[in-house]
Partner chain sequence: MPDATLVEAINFALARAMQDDQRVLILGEDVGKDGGVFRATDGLLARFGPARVLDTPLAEVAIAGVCVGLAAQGFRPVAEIQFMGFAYATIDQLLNHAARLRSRTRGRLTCPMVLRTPCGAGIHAPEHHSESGEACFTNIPGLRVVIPSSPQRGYGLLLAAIRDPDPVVFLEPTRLYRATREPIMDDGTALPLDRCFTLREGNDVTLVGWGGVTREMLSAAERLAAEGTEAEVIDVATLVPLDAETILASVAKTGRCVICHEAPLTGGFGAEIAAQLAGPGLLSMLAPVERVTGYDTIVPLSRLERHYLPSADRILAAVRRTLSHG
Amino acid sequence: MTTTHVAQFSVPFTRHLESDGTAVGALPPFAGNPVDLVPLYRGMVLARIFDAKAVALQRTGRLGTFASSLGQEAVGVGAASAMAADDVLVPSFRDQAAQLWRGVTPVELLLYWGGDERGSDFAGPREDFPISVPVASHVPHAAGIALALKLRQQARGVLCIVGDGATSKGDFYEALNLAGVWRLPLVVLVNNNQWAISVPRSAQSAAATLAQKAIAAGIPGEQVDGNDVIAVRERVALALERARSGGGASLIEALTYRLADHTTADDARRYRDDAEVSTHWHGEPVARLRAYLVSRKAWSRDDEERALADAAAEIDRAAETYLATPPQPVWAMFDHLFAALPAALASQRAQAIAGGTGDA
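Please supply the coordinates for the chain just given, on its own, in the form predicted together with its partner chain.
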């Protein structure tokens, strides 16, 4: 018998900041001066305060179901800060941290989660996709965008974010495989927060890592500490550079933890222990970077107070604007359906405007 080994793989893991904020070895150039990390810190704080506000609005009946990113802010901020302005973000429904960094406004996010489509017509990153609620169904879109960029020979990349649960879906895999064989400028970032609603990571796949899903697509796959914003930013930046320069697609699994309920409609105590959650507060990304900044004298208690106050003020203002935004007119549901409303629909539109009781 001949048994030979025809292919070998391994999955690397990267971390720069230990869970207590200690740096391990030399940091990447962008992090050389701790002061340069302050915007990342502020970005995470903004996301956290936004989430808290959104949850509060939901609890008081002024917002729809909302998915908090509590504890996962480093994934979004690390990734978005690694993007060039003209890269394209294709986010999932828990990626407000990345969206805010990219220039989607808190008002727009609140409008969306408050049930107003105008929230997805954001003025900032016009080519970024709106969030995808159907899990993983946006990965093919990201591949299509990446194909567009490649066909136009633009040095731009696409970043698509999905959850750990999303890696079980066929569309995730089809898109990854296609992006691999077509060498598309696509980076898929798995926000592995260990839970898909009530289903723990261990019940989602027998794969030891989610990064190794890349091997099936013939592309590089790696793990990163998802609570370490420096590591996330570094690895995503490298992957995006490779993508932009013709090196093809890759997959990054960011290891983090969902500290909140799945959404405001969820009660996580039904299926997971508070004790498990408590242990994960240790090492959460905001405290981690703060500890590092403080240890490097780049951040003070005053800075912290001011940053929190600034962020809270910004979000409060946004909430007010959101709450003061009148709903769209009834005909909005018709007027954006097609480039031009087919004649067959004119009478329905008229009927809707008449409160549904006119002639159809």
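Beyond the form predicted together with its partner chain, can we have the form predicted alone?
FYI, this one's just the chain on its own, none of its partners or other molecules.
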């Protein structure tokens, strides 16, 4: 009997900033001048302040259930900043940092989480997909979009963001398999925040990495430090460039940590210790990049105070606009389901209008 190895695989890991903000080796060209990284920092700050406002609105009964991205801002900002304007973002329910960078407004996001479907009618990125709350169901959608772009011979990429829990779903594997077979221009970014609601990463999969799930699909898989916005941007940019040029799909696992509850309907203290969470505050993405910028004399205390004030003012204005927006009438619930309503639903809509039920 003869035994040979028919294939060998490896999973690379990329980091440019240590947890204390110290640079590791030479940074990529776009990060050569630290001043050019300031917009990335501002983007993460804006996302964090938006989250705080959304949670406050929910706690006071003025917003629906909301999923915070606290501690994961580098994943969204890094990935979105790597995209071309005509690429397509297919987000999960914790990707407001990416959406804000792409031009979705804070008002639109608040409307959505307030139960108003008008919030999904983005004024900015018209072809980006709306928020997907079901886990992993949007990955086949992303593969379908990528197939359409390929059939149209358009040099565009699709970025689909999922959580670590999504990699345990059949939708994820099926879409990844097709992306590999058809060499689709798709990048699947796994936001591995270590928790799928109350299920820790260790209980989700026996795989040493989630990135290696790309191997079965025949596409490249890699890990990146998800708290390092420079590394996330670099690796996603390279994967999207590969996708646009016909090189096919990729899977990137971004290692980060969920510092908040899963959503405002969750109490994470029931299943994890505060001490564990505390350890992950060291090296979180906003403080990490700020430390680097300060060390390079590209950021000061005055800069920080102005950035926080500007972001807070922008989000406060958005909240005021959201709260002042008249609600849709109750029959609007039928208006975003089908291009042409089936007869049964059309009848119900007519009844709602005739019944004079007023505003929702």
